[in-house]
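Single chain ahead, written as C-alpha cells, the form predicted alone.
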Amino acid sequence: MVQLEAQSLEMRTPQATKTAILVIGGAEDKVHGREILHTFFARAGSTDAHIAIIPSASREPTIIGARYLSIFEEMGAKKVEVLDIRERQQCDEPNVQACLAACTGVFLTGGDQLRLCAVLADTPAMDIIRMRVQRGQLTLAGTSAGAAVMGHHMIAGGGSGESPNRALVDMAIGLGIIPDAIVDQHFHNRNRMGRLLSAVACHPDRLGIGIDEDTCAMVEKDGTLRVMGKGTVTIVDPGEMSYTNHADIGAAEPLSLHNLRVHILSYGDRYHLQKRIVLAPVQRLPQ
C-alpha cells in the first residue's frame, strides 16, 4: 500500500529535470498553497532554478515583476531576474539574451496580450525562448495575458456573455508556442465560452482551450496536457465540425456550429493535444 502511494505521489509530483509549458488562466494562488507556482518552480529546477520574469504585458511592470520575484525567491530559487522589457529594442540587448540563454524558467505575467506581443514577437529574445522550449531546455509559464499569447492565433479581446458571433472576438497573431491552440483565460469566471466558440469558428483548424482562474493546463513535451488548480479547462475541438454559417452571415448575427466536440477537464484530467483524445486522469491524492 505504501509502495502504491509512493508511486502515485511520484506520478503527480513534477520532476525538477522535466520541462513543461504551464498555461495559467490568471488569478493563480500567490498566497496559500501556491500549487501552480510551486509546480512551475519545481519544473524550472527547484532550488537550482534560474527564473526570468517578463512583466511586459503589465501596465505596472515594476510592481508585478517585484511580486513574482519575491515569491520565487521565497520558494528558494537559486537566481531570479526581472527582465523589464518595455521596448522591442531591449530584446537585442546582450544582458537580456544572456539571461534567456542561461535561465531554466521563464514566467510571462498578466496584463495586455497585445502589449506583450508588440514587445516580444519576432525578436531575438523570443527566438531564444522558443528554441529552448522546443529543445526541452526551458520551462515556460504564462498567466492571463501570458497564457493568451501561447497560440499562433490569439484572442486579443472581445465581449462575454453573448451568443457566439463574429463581432464578439478580436483576433491577432500570438507568439506561437503552442501553435495549434487558441487560448482564452479567466474563462468561466468571465463567461467567455461564446467568444472562444467565435474564435474557433474563425479558425476551425485550431483547438480552443479555455482556462479558468487559478487553473493551469500543463503541457508536456509529448503533447500531453494535464489540469491542475481549482477550476476547469474547456477543450473545444472542431475537427469533426459538419457545418458553420460563419462565412454567410453578418458580424453581429449568431453563429451556427454543428458537431463540435467539447471536453470539460478538472484536476488531474489529461488530454493529448495532437491526437485530440482524452487520456486517463492522474488522480489527486487523499488529503
Given for the second form:
Protein chains: 2
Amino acid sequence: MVQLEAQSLEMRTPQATKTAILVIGGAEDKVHGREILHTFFARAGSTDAHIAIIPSASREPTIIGARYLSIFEEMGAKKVEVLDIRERQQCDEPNVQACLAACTGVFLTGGDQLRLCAVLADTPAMDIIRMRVQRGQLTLAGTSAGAAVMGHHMIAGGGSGESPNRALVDMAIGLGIIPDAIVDQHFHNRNRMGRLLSAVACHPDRLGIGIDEDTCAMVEKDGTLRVMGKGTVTIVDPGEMSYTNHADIGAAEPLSLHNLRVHILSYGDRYHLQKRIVLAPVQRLPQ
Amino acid sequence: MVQLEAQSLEMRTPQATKTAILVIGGAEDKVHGREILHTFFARAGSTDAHIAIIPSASREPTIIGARYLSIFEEMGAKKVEVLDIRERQQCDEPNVQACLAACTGVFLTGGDQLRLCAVLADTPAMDIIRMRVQRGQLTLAGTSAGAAVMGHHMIAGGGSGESPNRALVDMAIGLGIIPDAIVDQHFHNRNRMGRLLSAVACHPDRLGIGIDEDTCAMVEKDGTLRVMGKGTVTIVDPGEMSYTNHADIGAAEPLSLHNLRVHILSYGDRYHLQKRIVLAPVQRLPQ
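What would the structure be for the form predicted together with a further copy of the same chain, given that what you showed me was the form predicted alone?
After this comes the whole thing, all chains and molecules, with the earlier chain placed first.
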C-alpha cells in the first residue's frame, strides 16, 4: 500500500527528471511493478533516455545485457545499448567512449564485483562515467555486484554465520562513486551484518551501507539517500565509535566495536550521507 | 592468548567467589578449557559448590543432565544434583524446593525455551531461584534456551535471511531474571541480527542482547556485564531511537528503526546494563 503511494509520489514529483545514483541490493523486481528499474528509467530521462548497460560483472554478459535491454526498451527509452566490455582495452575504444559521453543513464549489472572493477577501474570509460555523474549529467544504477563497487573500499567477498572478525570479509578497491560508503548487498537476505561490521572495523572512517534484495538506496546530488523497494537499508555509522580492537588482534579473533550508530531504513526513509543523520519522514499520502 | 590471561585474572580475583548470572550463547566448550563452565563453577563456590542442574528445556533431560553433572563433579563441586523437572507439579515438591533453597549454583541447559518456561514460570521453585539470585545467594547460569529465558520478553523462535519485520520473530514471556534484556543466542552463528532487531522494535523499552556460541555475558550484582569466551556479545540499545514504523505496518513489511546504539563486545569488554554504557576496558596483563 505504502509502496504504491510512494511510487506515484515519485512519478509525480518534478525531481523525477533529476539524475541520481541508484544503489540496488540485487534481485530487483524485473517482472511486475519494476518500481526500482522504472525509477532508474525515469531518472535517466524516461522516453528521452539513452541508456547504456554494462554487464561486465556477469559471467553471462550477453544474456544479462539482453534482458535489461528489453526491459528498458519496453519501458520506452529512446535508445538502449549494451556495452559488452570484457577487456580493459575496450574502454579505450571511441564507440564506447562516445556512448558514455552521450548517454543519460548507465546500468551496472550483477555478477562478480572484482571482475567489474578489473575491467572498468582507472579507465577512460570510467573517468567519463564518474565525471558525468558528478556533474549531474548521468543517472547511474548498479545492482548486486554493480552496487558493491560504488564505494572506494569494496567488499569483494566474505562469509556469514560467525562473530565479526577480520577474516570474515575480503576487502578490495572499488570504483569510488560514493567514496565514503562501504556497500554490501543481498544484505539481510544473506545475513551479511557480520561481514559489514567487520568491513567497518577495517575502515572506521567510512559508512557501512547494507542493502536488501529488491531494495534501492537512491542517492540524490545533495547527498540525500532515499529508500525504495521491498526491504531495508541498514546504515552502520562508526562516526562516534569509541573503541575497536581491530589493530590489536589476530584475523580470526572476535572484534569489538563500541558505540556504533545503526539505522534500519525502510520504504520512503531518507538519510543524509554527509550529515550522517536520518531526515524527517516525508508526509505520506492519506490511506 | 588474551583468553588465557583473562582466565587466570578471573581465577585470581577475589570476585571469583561472588555470585553472578551467566548468560551463555549455547555450544559452550565442555571438553577443553571449559572456561565458561569453570567460571560458573568458581562463582558457585568452587569445591564448596552445591550445583543444581535443571535440564527441563531439553528433549533428552536425562542425557544432558548427566553430562553437566559429570562435568561439575569432575571439577570438584561438593554436591551436584539434577532436578529432572518435567511437570509443573514437580516444582511444588519439598525435595526440589529444599535443593533450590540450599544450592549455591543453578544451571539451566539448552533445548526449547518455551518448554522451560512452561515448566518453571510462576512456580514456587522459580520464586526461590529468583529471590536467591536477587539476594546474591545463588549463581545462575543458562545456556542457549536457558539464556533465552533470562528476560521478561523472550524470543521463542523466528527466522533469518529476511529484512527485519514483525513476522520474523515469535515473542513470549520469559523468566524475567534480567527483565530489561531481550536475549538471543547462537547469535552471529545463526545470523540472528534481523530477528533481534525485530524483537527490539516490538519492545523498544528493552535492551537487545545477542550472544554468540561459546560466549558468555556474565552479569554481576552491580549490573556490570562482562564478556567471556570465543565470540561476541552484541548490544542493541534503542534508548535513543527516534522513530520506528512498528505500529503502522503489516507483520511482513520491513521495519524502520532509526538511531539505534549498537555495541559489539568481545573478550573482557564490560557494559553496564542500567547505565547502558560500555565501561573502560580492564587493563590486560602484559604479553
